[in-house]
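Next up: a single chain in C-alpha cells, the form predicted on its own.
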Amino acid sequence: MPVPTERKAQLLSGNEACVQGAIAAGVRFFAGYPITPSTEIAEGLAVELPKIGGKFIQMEDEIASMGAVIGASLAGLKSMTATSGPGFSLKQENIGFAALTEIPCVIVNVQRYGPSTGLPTSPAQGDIMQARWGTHGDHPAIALMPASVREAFDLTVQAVNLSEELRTPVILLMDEVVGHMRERVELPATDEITVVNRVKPTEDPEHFLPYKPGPNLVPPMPAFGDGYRFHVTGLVHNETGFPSGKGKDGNILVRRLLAKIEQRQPSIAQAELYQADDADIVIVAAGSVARSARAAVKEARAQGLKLGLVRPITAWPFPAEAINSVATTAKAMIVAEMNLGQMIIEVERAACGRVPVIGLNRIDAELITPQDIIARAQEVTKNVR
C-alpha cells in the first residue's frame, strides 16, 4: 500500500488512507498497542515502514508506546502512535511532556464508544474535550476531525506538518465510522503533498542553547546524535534545558508554548461553510456526523427549509471566526454530535448569544442520521420565526 508516485483512484477506508499520508509525509517511526477500532493504523504501517527503512514497534501498553514515539522523534524520526479511549487515556501523561519538552509527534485517536472499555466498535465522539484538556496544566492543544476518507490522508499530513513546524503532539481526533468506512478515493502523487521538517540549529554546537526560540517561537531542534548536548525535562526549565525550579521561568515557558500556537490560529483553524450564508438554521457538526448533515441540509432545502452547516475540522484551536459570523445571520444554530455535549460549549462561547444554540445529541451507539437533523430543525423553527 505505497503512496502512489502519481494520481491513482484506490479503494480504502479512513485507516488505511491515514497509513498512506503518514509514510507520505515522512513518519518513519510507529510504537502502538491494538486496539479496536484504530488496529488497522498499526497493521499498515507494520507491513509498509519495514519497505522503506522505517521501524514498527508493539509495545507493551499505551504508556509505553507514547514514550517510545517522544524517544525516536527526539533521535529525529518523525514518529506517530494510534489508537483509541482507553489507550487516548493512557497516554495523556507522556502528551504532557512532549507539549512542554516542544517533542514532535503524531497522536491518531480513532474515537469510540467509553466511557472506560465502553462499546469497543461502535462510534462516538465524546474525546473532543479530552483532545484539548485531557493532560493536566495549560498546554498547546491542535486536534484535526477529518470527515471522508481523503480527508483522513490529508489530515495526516497536515497533522505531521503542524507536529514538526511548532514542535508540538497534534492529534487526529478520527472517529469509527471514519476510520472503518471506504471511499473511492485519488490521491495526490508524491510530488504534490507539502512535506515540513523540523528546523535544525545552525550555531555551533558550544553555544547552542537548545529552548532559545527563534523569532517565530519555536526553538531549532538537533537530534540525539547530531553533535548537540542538550538536556530534555518535564520540569519547569530555562533556555539551557536544566530544570529551573523558578516560577518565572514557568510563567515564560507556558505562556510561549501557547502563543506560538496562539499566533498562528488564523491559519490553522479551519471549517468548511456549506449553504450557510443564507441558512435560517445553522448545523454545527464534525466528522462523520457532518456527512449527515449535508445530506440533511439538501434535503431540507428541497423541502424549503433553509439548513446550512459549519463543519469545524480542527477541534482545536477551535474555528470560532466561522461560527461567530454565521451567528450574525442565522435565527439558531443546532450543534449535532455523538456525545451529550462537548462542541457545544464552543459553539456558544464563538456565537456570543447572538443566536439559540441547541443540542442533537446521540450516545446509543447509533449514527446521527439526516433524519434526525431535518427532525430538530423542524422543530427549532417552530420556535424562532
Contents of the next structure:
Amino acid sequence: MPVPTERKAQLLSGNEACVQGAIAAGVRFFAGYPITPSTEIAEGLAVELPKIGGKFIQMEDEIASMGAVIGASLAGLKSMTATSGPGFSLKQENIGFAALTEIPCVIVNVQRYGPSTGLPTSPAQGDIMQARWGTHGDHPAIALMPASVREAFDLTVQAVNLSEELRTPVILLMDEVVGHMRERVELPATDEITVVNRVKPTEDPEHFLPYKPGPNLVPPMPAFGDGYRFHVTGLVHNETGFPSGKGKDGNILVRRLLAKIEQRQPSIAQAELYQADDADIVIVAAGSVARSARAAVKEARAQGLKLGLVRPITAWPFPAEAINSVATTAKAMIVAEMNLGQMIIEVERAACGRVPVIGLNRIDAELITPQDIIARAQEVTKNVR
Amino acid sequence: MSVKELVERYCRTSKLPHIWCPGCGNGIIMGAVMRALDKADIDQDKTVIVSGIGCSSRAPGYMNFDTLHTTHGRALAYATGVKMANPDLNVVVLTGDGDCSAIGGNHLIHAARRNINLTVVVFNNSIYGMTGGQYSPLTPTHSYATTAPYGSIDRNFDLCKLVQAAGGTYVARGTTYHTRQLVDQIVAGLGHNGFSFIEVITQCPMYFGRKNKFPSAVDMLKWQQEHAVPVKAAAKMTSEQLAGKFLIGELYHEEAPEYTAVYEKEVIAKARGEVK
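Target state, the form predicted together with the partner chain; input state, the form predicted on its own:
Full assembly next; the chain just shown is listed first.
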C-alpha cells in the first residue's frame, strides 16, 4: 500500500490528498477524462492504482468515464471519477442512473468558474445547486465540501464510505483553491481510518430480491459474477429489479431513495462552528471561503467586532441544525460564497426569518478576502443597530 | 438443445412474452445470442449482458445472466468498466443502430480502438423503433422515416468498415434470415480475445417496413435473402453484380493484444516494479 501506515508530515495539494484518501478508502477503479482543475487526481491515481492491483482508465469523454465507473462498481470495485464544471454537467445523466439503480460511486468535482468553459483555472463555488439538482427527477444527493488539504483526504474517505453504506453516488465538491493549494498535512495512520464496504446479500440466489431494502432501507448488493444473475435498469423497477412500468412502484422507489439518506441525515449533515455561540454576526462560508472567514473572525474580534463562523462541511444534506443553533442568538448572518447566491437559499430556509441573512458574493474570479468579510460585517452592524 | 430447453435455461421465463412487435427480428437475434452462448459453453454465472436504450436494449431483461440496461448510447462505456474491473467476466453488449452509431458512436470507435474483449451484437433495423420510426445513421439514404418525410438525405454508415478502421479485431455481418450463420458468427466473436463486432441486419416491419414499401416482415426477410452476399461468393462477383448488395460473413479478423490483458501485463507489472 502506498498510503503511509504511520502518521507522517507531507506537503500535499488538495487533489493529491484526494488521491491518497481514495486509495485509503479502498477505491480500486478510476475512470476519468482530463479537465482543469481536477486533472492531478486522475494523474495521481494513474500512478497509484496499478501499484495495488487497481485499475485506471482514461476514457474517451466525461460521459464514458461516469458509465465505466458505474460498470466497475457493479463488477465489485469501489469506483471513482474526478471532473470539473463542464464535465460535471456531462456526467449528470449517468449520476441519475447511479442514484436510481443504487450503485455506489464517488464523483469529485473540483469547481471552476462557469458557466460553460468560463475561466478554467479560476475558483468558484457555482455548482452547489447542480450538485443537488443536476440530474433530472427527484433523487437523493450527498455533497461534501472540504476546506483544507487534510479535509480533502478525510472527506474523500467519507465520500467513499457513505456511497458504499448507502449505495448512492456521493459528490466531493471541492473548489479550485482547495484542489490546488498546498499545505503541510499529517495524514492519519492506516489503522486510524474507518473503511466501510457495501453489504453483500446472504440469501441464496434463488430467493434473492436485488432491490429489497435492508433495515437501513439499503438493499444488499452482490457483484456481477457472484452468481445472483440480477438485472439493473434505469427504468423504474420494483424489488425484483425488473421494470414494472407502474407509477406506484416509482412512488415507492424514489421515496425510499430519499428516505435512506434522510434517516441518516442527522449524522451525515455536518458543520463546524467557530466562535459562533456569542457572535453578533455569524458568517456562513464553506470550502476555501471559510478560510478567509475564519481569518476575518479572528481579526474582527481583535477589533471588538464579535464575528463567528458556521462552516457547512456538507453542502447536501445541508446542515440546517447548525444554522438553527445560532439563528436566535446572532443579530445577522452573512453568507459568503463565490457565486451569486446559492447556499444562501438554504441558509434563509433554515433561519426561517428569525435573523436577517445577507449575501456576500464575488464572481470576479478573485477570492473573498477577510477584509471583504469584515467590511461587509461593519456595514451590517451599522444597519442592524 | 430444443427451443424449450434453450428458453428455460437462458431466458427469464417469467419475464416473457417480450415487448417486441409482431414480425420484429429482435427475438431472432436474442435467440441467436443464446444459442451462441450455449454453443460456446460459457459460464452463465460469469457472463454479463449489457445494453443501452431502445428496442434491442430490452433483450437483456429477458436473459438469465447478470444484466445491465444502461443509458442511451452508453452500453460500451459501462461494459468497459465491468470488463476492466473483472476481466474474468464474459461481457456481451447488445445494442441498436441508433444506440451504438449515433448517440454512442464515440464509445464504439474507442472501445474498438482499445481492442477490449467485449462481444458486441448490433441489432440494425435501420430505424429508431422505440420512439416510433425516426431515421438513424444506418437508415439507407432516400429511405423514409417519420423525421424524413421527404426521404432521408443523410448518407448512412457502413458500421463494419467503421469498426474495422477504428481497430476492432473481429468484424462480421449477419442477418435475421441467415440464422445458422449468425449463431456461428456470434460464437466466433465470443471465442475471439479482443473487440468483436457483429452487425445484424434485422427487420422492423412496424416502422421501417411500413414507411418503405415492405408490406410485411416476410417481405423484409426476402429482401435480406436477395441482397445479402456471402464474402466468399462476393470475391468472384463484379462490382456491377455487387451493386445494391451487402456482404455477410466474417469481414475482418486479426489477433492483437487485448486491453485488459495488456493492462495486467504492462501497467500493473511496471507499477509494481516487476518489469521495466
